[in-house]
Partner chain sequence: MEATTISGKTAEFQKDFTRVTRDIEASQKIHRESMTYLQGVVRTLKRNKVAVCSLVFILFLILVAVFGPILFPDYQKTDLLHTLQAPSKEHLLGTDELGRDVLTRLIRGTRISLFIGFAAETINLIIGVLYGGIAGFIGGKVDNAMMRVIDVLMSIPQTLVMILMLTVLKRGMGTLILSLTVTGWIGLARLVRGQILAMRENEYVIAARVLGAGKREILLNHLIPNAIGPIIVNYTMSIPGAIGAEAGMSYLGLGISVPEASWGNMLQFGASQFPASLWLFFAPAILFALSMLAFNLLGDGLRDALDPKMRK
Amino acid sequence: MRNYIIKRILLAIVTIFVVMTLTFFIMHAIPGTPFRTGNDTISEESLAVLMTRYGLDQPLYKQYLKYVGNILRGDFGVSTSNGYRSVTEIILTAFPISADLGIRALIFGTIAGILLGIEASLHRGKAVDHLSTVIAIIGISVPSFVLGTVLQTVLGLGLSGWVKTVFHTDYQLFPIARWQSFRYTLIPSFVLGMGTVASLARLMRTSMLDVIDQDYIKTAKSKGISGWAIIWKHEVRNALMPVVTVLGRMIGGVVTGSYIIESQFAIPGLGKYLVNSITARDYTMTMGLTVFYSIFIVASMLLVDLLYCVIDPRVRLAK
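Let's have the structure for this sequence by itself, in the form predicted in complex with its partner chain.
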């Protein structure tokens, strides 16, 4: 057990290190300097000053060591597209918003996905089952900006237009941009959560069907336990195990996968900064966010793996 935990933590550190190194060398494979990216006119003297100021005139290995050291101290450099604000500071202000959106989406997605999966497995081969398959496939494969656009137009603009003609107020039940009160969070969280709904519904269905065939379900039935108690206490509880594992891997995906929704709904989260930094060719910012995202994902996966060995006695015994 202890060995397993130590091994997982070491692996996580190695992973982050690999990502950091790869990012650094990709960053330095780009020709030119971060200060002269096209139309900027910077004199040779200012450029030299800037290069010394940010240590870019040093040999590569020294820069690498400095870069690693800086990241370890939580310094990701400065963002050229955000008025030379420090990337760390931007992360600290924007990440809580992304996390908020991600958590809402996860809560919605998990509950809806699991319920849909249970419903489908209980009515195998019926209309509900087929419907949930179609929802699942569309939810997984249709890009979120497509769903986002439709909801923004129909629920956001369409509904508020109707409200305006009927009630003569500017009240918006589903605002289509910004992140202010609960109303603002509804459509973005729904769109972001759809992917989770889809994959969890499918997974939960398969997992339930596996459990339903087990002998202990037959035993429970023959003992005369009521149908609902069997479904909730025996089937759902056992079927949830594989879902928990996947959920852990999903946390990272959902929190980092919100870049499209954030820029579409003008939510000032990390994803929006990521999209902006790409269009502005702000490499430090893009790379800094990439490293930050990987650290976040690795850490959340580590946490879930450790939790998993607390939850599932079999994992504990095996190690």
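Note that this is a predicted model, so its numbers are computed, not measured. So that the term is clear: the rigid core is the largest set of C-alpha atoms that superpose within 1.5 Å between two forms. Positions refer to the first chain, counted from 1. Compared with the form predicted on its own:
- Positional change of T245 between these two forms reaches 2 Å or more at the C-alpha, relative to the superposed core.
- In the core-superposed comparison between these two forms, Y273 has its Cα shifted by at least 2 Å.
- With the core superposed, Q214 shows a C-alpha displacement of at least 2 Å between these two forms.
Next up, the form predicted on its own. The previous block was the form predicted in complex with its partner chain.
Shown below: the chain alone.
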């Protein structure tokens, strides 16, 4: 067990280092500089001063060594496209909002997806099973911005108009933008979590159906064990293994935020900074956010690998 954990941690460190290195050289291979983003209003003298000040006139290997050293100290540099603010400061300010949105969506998507998959497998071919199929199709095939627009129109504007007509008040149960109180989080969290619901519902259903037909389930039934004990202690626990594998990848993608959802609902998260930094050739911002995202995603995958030992005792016994 200890050797397994050490191997996974070492592999995670190597993965982050590779991502960090590739990001650095790819960004420096893009033509142009962070100080010229499509217009030539800056003079050559000013450009030379800025290049020298931020070390971009040095040989590439020196820039790389300095970049690695700064990263190891937790210094991601300053963002040239955001008023020369510290990248670390931007992450500390914007990431909690993206994480808040992502955690809400992940909790909703995980609970709803797993429960829907369990119900669909226990009532195979019935209404609940067909409903899970419809939800999965909607969640996977309908783009998030389309679903968000529909809910903004129906729940945000339509319901608010009905409330105003009936109760003569401007109270909005489902606000369509901004990120303030709990009411503002409902629609964006639902929209972002629908993809998780769709994926986990179908996967949990398939996994449960595979487990239900196993011999040890038939043995448990023959011993007279209650139905709910068989479902939760034997079927669900064993069916969760492939679900946890997929969930590990989802954690990184959902919690780090969604640029589309954040833009559509005017949520001041971290996603917009990454997209804007790429178009602005903001080296430090792009590299800093990429490394930060990679650390978060690799850490979530590492956590999932360690959870295997909790969910399945056979992993602990494997040589």
